[in-house]
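One chain comes next, on its own, written as structure tokens: the form predicted on its own.
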Amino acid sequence: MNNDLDSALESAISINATEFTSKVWDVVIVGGGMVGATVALGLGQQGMSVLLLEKQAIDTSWQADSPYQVRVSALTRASEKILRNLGAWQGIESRRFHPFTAMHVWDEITPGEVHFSAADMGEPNLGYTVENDVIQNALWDQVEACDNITVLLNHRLESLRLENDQAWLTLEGVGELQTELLIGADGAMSQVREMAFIGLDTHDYEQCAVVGCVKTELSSEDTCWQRYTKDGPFAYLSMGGNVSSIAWYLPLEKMQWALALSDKDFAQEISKASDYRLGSVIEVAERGAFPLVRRHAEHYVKPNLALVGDAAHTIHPQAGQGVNLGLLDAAALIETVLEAKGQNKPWGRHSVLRKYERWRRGDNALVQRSMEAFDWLFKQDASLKVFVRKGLLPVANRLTPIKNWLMGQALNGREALPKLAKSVRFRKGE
């Protein structure tokens, strides 16, 4: 969307204010980034009237020439399937993105290194690295297009309560609606979340990631390069030739540091951290960085409400898993809403979105804790765990087939997958 179709948007929704009040919607969805808008299209495009509400519009425009972003995913097959069925993968493809074959693992101070390689799988690639805005813009292309899926602009949530086998919901400027189910895609901070009273188990990792794109004089080979420092992972995500985005973990003290470095000391820090595996860093782009911290909420659902992708977890980074874990959070959640529509059972039900919540609530909870025992183990603060490691890497380099296995389950998914992240064609009615 341009700024004038959102002024216009913004000017008919003030005037039509009763439009969205006056009807009982069969999904409101809080939160249109990544995980929203993809729910927002498996229930649109199957028939479903749904409301998305967005704090601003989408700007889809995209030039060839534009700069790379701060934020990059390493989306997996599972994750490719899903968006390839709800037509988005085609404007990722007609964006940018990049498939990578290869991922080199080592440590700073033992001799061990691991290699997984799409060639030693039989696969075509490990998986992609995409700009979050492309798949951002690919997704809203759809949503755009979807003539079941309405967007509100720029309304704050106001209230929300549960009852009478409905959810209510007050937006500023707008007024009381109601749906049969709403669904909180509204991040990490999530105001569904606060306002239905569901709890959050947290963890401080005293971490930051500091994240951005760098080209270096040496090809990433498409691969992508890890290394476990004494101060955390450090890892290239190759975007193609010699452009790769960065993942540097660094104690959380050291986040200000990070940001406030010239570009030519970035540079060099980077070149370090990463043991100028590429050579040296020659050119940084924009960067940002953030704290790390686990959540999970203490429940996903509550009749007529469903948590999804952020506002359920988030999950330590450095195994790349947090937007494929809520894409498939809400293939899940799509699937489960659209069976029981199917049945004829309302899909709001408790009992209809418990179905979600057991599928979904472990898988995210195993990724969670087996992300803290990677980082708990290559943390470089005791004797023991670096003689683990010694003898560690070079084994599991050797087992083939274990760490083929290993692979595979995080290309492709670990638990049973919903039918959007299979290969079938997702298609109304199945």
Ligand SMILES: Cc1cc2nc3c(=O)[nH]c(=O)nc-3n(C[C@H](O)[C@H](O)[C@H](O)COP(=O)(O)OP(=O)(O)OC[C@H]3O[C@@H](n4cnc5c(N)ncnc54)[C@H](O)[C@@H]3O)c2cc1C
Second form
Amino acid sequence: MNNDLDSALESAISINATEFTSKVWDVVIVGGGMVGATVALGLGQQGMSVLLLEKQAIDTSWQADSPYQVRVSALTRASEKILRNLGAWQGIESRRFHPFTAMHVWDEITPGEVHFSAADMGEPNLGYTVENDVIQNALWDQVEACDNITVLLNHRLESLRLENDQAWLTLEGVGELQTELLIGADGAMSQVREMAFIGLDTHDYEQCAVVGCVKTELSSEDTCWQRYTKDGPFAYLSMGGNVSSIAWYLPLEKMQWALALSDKDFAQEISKASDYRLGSVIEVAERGAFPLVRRHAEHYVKPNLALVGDAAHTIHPQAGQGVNLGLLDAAALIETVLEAKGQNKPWGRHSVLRKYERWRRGDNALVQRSMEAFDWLFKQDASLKVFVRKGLLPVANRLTPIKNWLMGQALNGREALPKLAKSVRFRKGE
Ligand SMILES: Cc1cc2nc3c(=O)[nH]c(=O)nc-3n(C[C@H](O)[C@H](O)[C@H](O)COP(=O)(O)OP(=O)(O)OC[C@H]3O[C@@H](n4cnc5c(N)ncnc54)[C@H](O)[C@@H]3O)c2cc1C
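Having seen the form predicted on its own, the form predicted in complex with the named molecule:
First the chain shown before, then all remaining chains and molecules of the complex.
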């Protein structure tokens, strides 16, 4: 942790509890992950008083010579704009990231491949691969620089009530806090969602994703390679040169097997799963595995409460959309709240927050369902599915308008974009 942030956070922790309990916060955010920190910046930078609660110690120890991290995200151009507008993109550029310029998709059991290229679309790239820690570090730089954001670490949320047009939360060791708007950005197992009695629609994919970075014999050519195998999709996400982050989807029962493989056997299995597209894997870094579950909150909002990011939805990561959708939630909520504030309306009012919910819930559901359709179509080798697949990839590859439309959706998001995701505003010092 850098010293400035260290002392800022420690001073936040050592503040007398009454400093937290004696005022009405404009916004309290539970969860300082990528999405929660983004909402905090969007509102704090516009003058709102924001209290950001995070249960974990904050690790800002990333260095230029740090080994590649296990968790990597493919960010869309819309996400880049959001982060750039909040001043966080610069912290990503000054650390480590990689723009990828092509995507290549093929199937194990049918012929035909689809190739998407940035050049064909007149774009400089199709997105960026960035380690999650790099994104998080860049966001924390800006959180630290924003006087309106107070960070409070490691205080357990004990209770929550929504009463008298306010949200009231009790924090262990602090007492009861009061806010106009409580935002649950506390991830897939959201405590805020549970305490607010918001139901959850879930679907277990019975799959896991094994992730980590590897070095291959051949260069990835700045391309993300995705192969549909009988077990599930396999992807190389280019991190530049011969380094790629892998996403290897397997039936859940193979998770422990994949984690227990020796590095040599793991490298061999990955080379096979990718059909040696980048030659053999010659080096593997730390790996991790995650069971995959689709979740969708029945409501994103209640009076004085909103959910964002994984607290509201989780999705199959094969198209790398999870945090991108979360950042669009963040941008839409920021815009909704600031608009209400500008009109002197209480921003925690249910009718105000419903606008955010209408804006984002349908879009997120659509992406979830599309991922499920892909999963269904490519998972098994039933003859009808194989027949559809045989036609799908070659046709998609030949029809440029379809390809461009698909890529446009993936690059920039689908529904009306929030302002923060549309264009880049001028920022001081750029
Ligand atoms: C294998 C895999 C690959 C993925 N790849 C991609 C990709 O390429 N592109 C993409 O867009 N998405 C991807 N995703 C999805 C993406 O990682 C998530 O959508 C994203 O991390 C969600 O961010 P979040 O901030 O909403 O939640 P989280 O990252 O879960 O953050 C929640 C935060 O809240 C804190 N917290 C939790 N409970 C409390 C509490 N009670 N009090 C205080 N703090 C609390 C946690 O400590 C954490 O810091 C992938 C996911 C997986 C599993």
